[in-house]
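First, one chain by itself: the form predicted alone, in structure tokens.
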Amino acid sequence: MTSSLRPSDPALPAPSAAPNPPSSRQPSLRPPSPRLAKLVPYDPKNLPAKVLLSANESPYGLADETQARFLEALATTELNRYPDPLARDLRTKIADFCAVPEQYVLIGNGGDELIFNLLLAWGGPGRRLLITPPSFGSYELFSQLTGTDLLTLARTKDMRIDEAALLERLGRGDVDLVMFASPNNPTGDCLHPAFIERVLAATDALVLLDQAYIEFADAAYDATHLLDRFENLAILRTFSKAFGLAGVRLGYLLASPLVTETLCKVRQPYSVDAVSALAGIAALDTAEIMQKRAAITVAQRTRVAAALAALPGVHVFDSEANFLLVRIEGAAGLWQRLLDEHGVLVRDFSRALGLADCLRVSIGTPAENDAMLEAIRCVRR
């Protein structure tokens, strides 16, 4: 590691020499917070394939016509400037795409951080925060981060929630903040809005429902409509997966402006950047680019899961989202195989809680999922 010092003015006199050996030096510096300890460092998995189905990404780039919006409108951009703390350009196009007041969103730099600052203002020392894994790691980990204590309700065998255990662990009030996606990541699944209407009347936690995979669910399962009667709702969705901006970290969150003006205390000042908002502006201008193409990943999400299901000894999860949860023995090699014979790479989740011989396989382009499906079939036979 190089020093941090400005190296020493030849004009100086040389330093004496130091009156103990380096060996018997002492630490120079202080250990990190003990809630450290034990973490270990998110790891994505994100490796060198051919076939890249782990990371739930749009398999598509950037459409013309909105590529072409965005460097227009980039080539205008005195990106000297700091950008607006609020990105209200890009927020006003959001409150209108959703149909909610403007003053109701917020935008982060990505999903993640708008679900840290969610535990900086409702977690901490002393607070509790209710999951129902498995679903998104970044709740577990970010409780860790800010010392929030983590309350879990597993889900049921067929990877369910436990509806009636729910709103009775709720029912205790000693609840500060509950997180749930939906669709869950990585199951698939949604809580239908009659049932999450049912859990905001039955406490006064915050209740997050992450919905980052929305756009390929179906519209039964838009909540908006409950924002304006549960100020404790928050809804947080992202540009990273139907709208495929996944490199330009832009996610954003519906809620009354109780929660909006609350987080704008802990929030970075500056965390959504000009380029980002940009990138966000010209995405929902072009919206209806995006709703073809989820259309198209709905579609093979429902022929690759009928020929995954047609494979013996396999298992594929309902799912709303641009990703299938296969149940599949030996699941862990059949993983390592894939990668390593085929260039095709998905996500292993075979030892996670709940999900042994379990992996998830994002939706790419037609092309793509033949390839997947034909690397599965030359190694299972």
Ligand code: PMP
Given for the second form:
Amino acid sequence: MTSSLRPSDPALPAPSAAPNPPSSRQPSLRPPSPRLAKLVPYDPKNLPAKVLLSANESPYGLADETQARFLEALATTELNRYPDPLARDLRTKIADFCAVPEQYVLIGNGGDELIFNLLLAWGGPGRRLLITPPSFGSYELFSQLTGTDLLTLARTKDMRIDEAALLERLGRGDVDLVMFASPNNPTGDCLHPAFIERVLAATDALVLLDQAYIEFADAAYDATHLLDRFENLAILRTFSKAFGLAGVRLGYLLASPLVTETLCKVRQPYSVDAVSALAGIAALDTAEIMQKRAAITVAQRTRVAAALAALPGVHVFDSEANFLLVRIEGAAGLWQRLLDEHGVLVRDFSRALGLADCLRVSIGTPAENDAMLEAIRCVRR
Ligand code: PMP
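For the form predicted in complex with this ligand instead of the form predicted alone, what are the coordinates?
Entire complex below, previous chain first.
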């Protein structure tokens, strides 16, 4: 056991009596909240590898023009001052980009923080969150952290949301918060706005439509037009994926002022720092670069999906995101050999609910995708 007490300042006189032997020492730290007993810290499983296709990041670094704008703005920013808690300059840009009023935008330290804030505000003891696993793990993790009851609705065999069952369940009126992702991580499927509309009309629960991957999806899946009519809708977006800024930690929520103002009660005022806000502004000012790169990723997704589907015994799920979910015999062993023998890191989902023998493969650069495909062929030869 490591000592829980720092050594004292060497300049102080030595204590006169020898310290108690460890066995007779009083416990020096109370146990934490019992709520944490079953929790394990989040592990992103980011192992070192040559080809990183496990975290759905952008494979592209900051474009020169984006970087130049960012550095120019940074040079004139007073970092000795606290940032604007709402990052209003960034908020204005996001509002323009998404064509919504400014009061509809709330920024966060990554989408993760906004998910946590939603659970702080609409969850908590005695309140209920509905999710449709397999989906993004933070929903469940943060519901546990906030003591929110979790209600799970199983997906159909082909991993789609059971729309009728969801509407029926919401009709009972005892759910406070719903979270689903479109495109969904890890399955890659989208929910059509016509269905979202029926969900919003069926409940007064706050509905989070997590669109972290929307830039890779067909434009028909954009649901921002529903914000006008439904104050129980919140749409989550992030700079971590198509914008290629996962290292910056910047996300935003689009929702009615009723929601954004409530979230201001629970959010940490300075969770988005001045430097991150500048990176977000530079990324939005050069959004056409993001759009071109996203189009390349989408074309690569089609190519990789066809190549994987051509392998015997492989099923590739349809995806609107920058990754593919693949059912492949012996997935766990294959995952290990891809890493050990070829330096290719993908994500093993074979132990997740309903995802036996499934791997999730992020779409990388054309060369990274080729390396991954060749490695899979080689291991299965
Ligand atoms: N939603 C989904 C569906 C995700 O997959 C992720 C990241 N993997 C996030 C939200 C959160 O992203 P970030 O915190 O990096 O913005």
